[in-house]
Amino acid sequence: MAGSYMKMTISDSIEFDDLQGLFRFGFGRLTETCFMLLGIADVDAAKQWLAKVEPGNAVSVAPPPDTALQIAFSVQGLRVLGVRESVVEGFSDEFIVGMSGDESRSRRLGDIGDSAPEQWDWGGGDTEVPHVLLMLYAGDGKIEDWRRSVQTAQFSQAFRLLRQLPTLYIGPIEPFGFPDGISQPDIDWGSEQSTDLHERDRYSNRLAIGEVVLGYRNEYGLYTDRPLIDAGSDADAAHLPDAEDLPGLKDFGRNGSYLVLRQLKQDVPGFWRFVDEAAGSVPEARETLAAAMVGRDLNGRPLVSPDTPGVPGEGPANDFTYDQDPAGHRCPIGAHIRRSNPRNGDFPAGVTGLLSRLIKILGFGQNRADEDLIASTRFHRLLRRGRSYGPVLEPEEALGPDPPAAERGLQFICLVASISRQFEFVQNAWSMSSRFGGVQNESDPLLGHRAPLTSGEPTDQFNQQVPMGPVRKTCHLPRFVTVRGGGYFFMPGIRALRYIAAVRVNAGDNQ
């Protein structure tokens, strides 16, 4: 694959005004949103909506807005639209089959028993199909106004509401009270920065256009399969871009991606219990606990880097790796932000020659379990955007006798370019799994589903890593995550998002 390590020696030409504002901005100071789960009532009243419909696009203006609009439609909402069959098949199977379409891939995403599909609230078993996915932010007290402009005749003569999803902002935090948001790639807007694995084996947190946005390069120096369309076949593909990579054919998904949605709620009262009685009850240590599992302390420092500022906007809270802590024993090799995003290269710290490379490639000269490679972390990064819902729970609260009765989560969103090397190789080989980093029958502290493996082993355990003496362990986790709804959305450049409401219904696919 000589292609995957081509240098980006010119810039790709970003076409802003075409993107989606939710890429660049995560539109973090518009703190009140709307979140609407829509199914299409009358076709040709989608499409005039649609056709007029001003979403929020990444130009940076002064001052911001106060409101924005994003969409993204789910396969079936296309189909419904008209977008020809052709033109679906372009797409990757996970989106085209759906986060709930396929057991298998419900058992690897760690959607069973109370999380599975059948369960949901939405977006599985017999519930209804969201065809789009309409996201309204605003500033302080402006939200409800914003929903009414939005909310015009014509919207609701084109559109049902299946299902409004709950979100408030609770500050920079979520619902078990550690600091949310901190950890996010750079997105290498200019394509500065090499893929060439001879010249950044380490990690960077700089990840290539291409990974978030389709249309561009990605990790590999190329370009992830997406819809591209034979204009001469196609009259209403005439105003879509080229595709850098074929120039005869308009590019559908370019400045478009995959949005992944999914909602997860939080039993923040049974966290701090848990973890309050495993400590014994002592507050000291039910907040090392508490932080060994998360990763970071309730500031936000990582554990691997305590003197690094944590909270968002305070300091480099982002800026460290796990190499001088190869074993754990600051940072547990399971807690949550550690399998989430490992902060490796390609080759492990202290892997510098062509000899050693060559070694570790070949599974040789592995002393200990830690030493086990993990997945080249730039290859698997993800662009978060959620927000949460519920009222803040302090922790004395959540322990105290009665805690205020209320419902948290957090509504995951984040966007990628490939579902299945992104999203999904996260969740499940790192996330989900009960092997990482030489650990065993664990999985996340935070995510994991505690279901026991095949050969009746259980995975409801939480191992730390001592300099000296046996491994601390904490049985018997609960599952403190369970997730209540989701699905696979794509979220079009606002030209793509044009073409959807132009192109004819019927308008022959099969011919």
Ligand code: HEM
Second form
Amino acid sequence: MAGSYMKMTISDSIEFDDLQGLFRFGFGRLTETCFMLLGIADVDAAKQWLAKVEPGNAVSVAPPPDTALQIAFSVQGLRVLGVRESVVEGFSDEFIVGMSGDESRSRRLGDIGDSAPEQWDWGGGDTEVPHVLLMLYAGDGKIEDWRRSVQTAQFSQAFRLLRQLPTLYIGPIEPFGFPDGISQPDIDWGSEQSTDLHERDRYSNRLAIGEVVLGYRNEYGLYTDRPLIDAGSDADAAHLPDAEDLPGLKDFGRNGSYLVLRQLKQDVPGFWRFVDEAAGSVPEARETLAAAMVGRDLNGRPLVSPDTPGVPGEGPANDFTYDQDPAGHRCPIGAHIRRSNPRNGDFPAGVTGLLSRLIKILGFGQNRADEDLIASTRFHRLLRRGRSYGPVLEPEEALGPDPPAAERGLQFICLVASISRQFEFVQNAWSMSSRFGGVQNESDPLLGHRAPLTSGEPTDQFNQQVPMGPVRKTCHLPRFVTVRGGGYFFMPGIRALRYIAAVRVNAGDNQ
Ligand code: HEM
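Got the form predicted alone; could you also share the form predicted together with protoporphyrin IX containing FE (HEM)?
Complete assembly follows, chain above in first position.
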């Protein structure tokens, strides 16, 4: 759901001091991380610790701190800490049910076979549900001291460490070797850009705050649903921010968001061996095919416009669209970055006039194969905040006779105001779907599970569109990425965190 109606007169000024810093900074400078999944062992001790803990906020300070702590909760964690069921019900269904809580969701996310929740190391099957996700960040060589200083006696009484997730900084690349973290939405912190449908025919990287932070206007100009509390019936809610759209109610979601975490294991030797074989063991052809699968080359240059200069200090180019390459001749339609952000405006080229706009908004009137599912990118953006794990393995080393064995992958993290409209839509309709933008029999070349459809149609191809020639097909792609764990968390604003710490267990309607 897009959310409730709002009044255009209300100010959207962002409260950086109430927002956890991860939204704004990503903490790229803090290369060392420690991600902990915690169970609550002692509710009172946990509440006392939560009342005092200081997550780094989003206020910009000079020099920036060299450590940071960020915190998020699963729905089970909120319940154990006493958040009332009437409040929990205000969260989205997918958060309440959980990433692995329903078989049809797992199927839609592509979590089948080796990636099925029953196979996960955490977050699925019989594994203990984490209550809290604690993320520590520190500069070079500082993480152990930082971790020790956070893990006080009270902390150890309050929480049980269920799992410390592996992370390892290997430079600004992901384990296959491609530069990562280049493209991010440019959050419109000043609420300067119109969200009016009529003014957004073209792609813009600017995104309304409400797409990644709850309690602010989203790209529909509305407020995404989140728990609102009547302070009259809950004294603990007095210090929560007011709901902008519904004065009189307290906004438990404001300055918070959903955090999606997936541990994705990458088969680095498998990836490079497959690509090498498909390219006839010609090094340049190998790199060309791998780049086609990603949509950027090993230097991060976008295939659709490799000559666009990067921004000094910010890395490779990101100011491009696929408008000049509708047939996928320069960047294949099914490349990972083209599937995960097709960079289009609200209407396919050539749609003008009120009636045809209305027809498109309602999803009718599709007359070109490439119009399926790829309109209106701005409603499906993700703020990615993941970290890699496992030691570096260069492509040449991966192709050697005995590449050093180790698990490598990505702790994929994204922040979104709507799990279903943003993360699940991208994962399901764009990454996993075997039909996308007019191509078929393939899914995301990096992420796909490769299982055939129930109709028997294959999904394990990768097609490169070629000018004046037949599509260049690469067949029988194996699975390169396997899900090892995952969960949906709520990353609260700092006042909402204090509410969680203060709310009295059994005070309300939890029984
Ligand atoms: C192990 C798994 C993955 C790998 C190796 C991977 C790799 C990459 C690489 C190399 C880029 C290009 C660099 C950049 O623009 O930052 C990229 C971009 C991106 N990826 Fe992934 N990715 C993975 C999983 C995912 C998942 C699960 C999603 C979402 C469901 C996702 C969504 C995106 C998005 C939205 C972009 C930016 C596209 C753009 O704006 O141009 N990725 N990824």
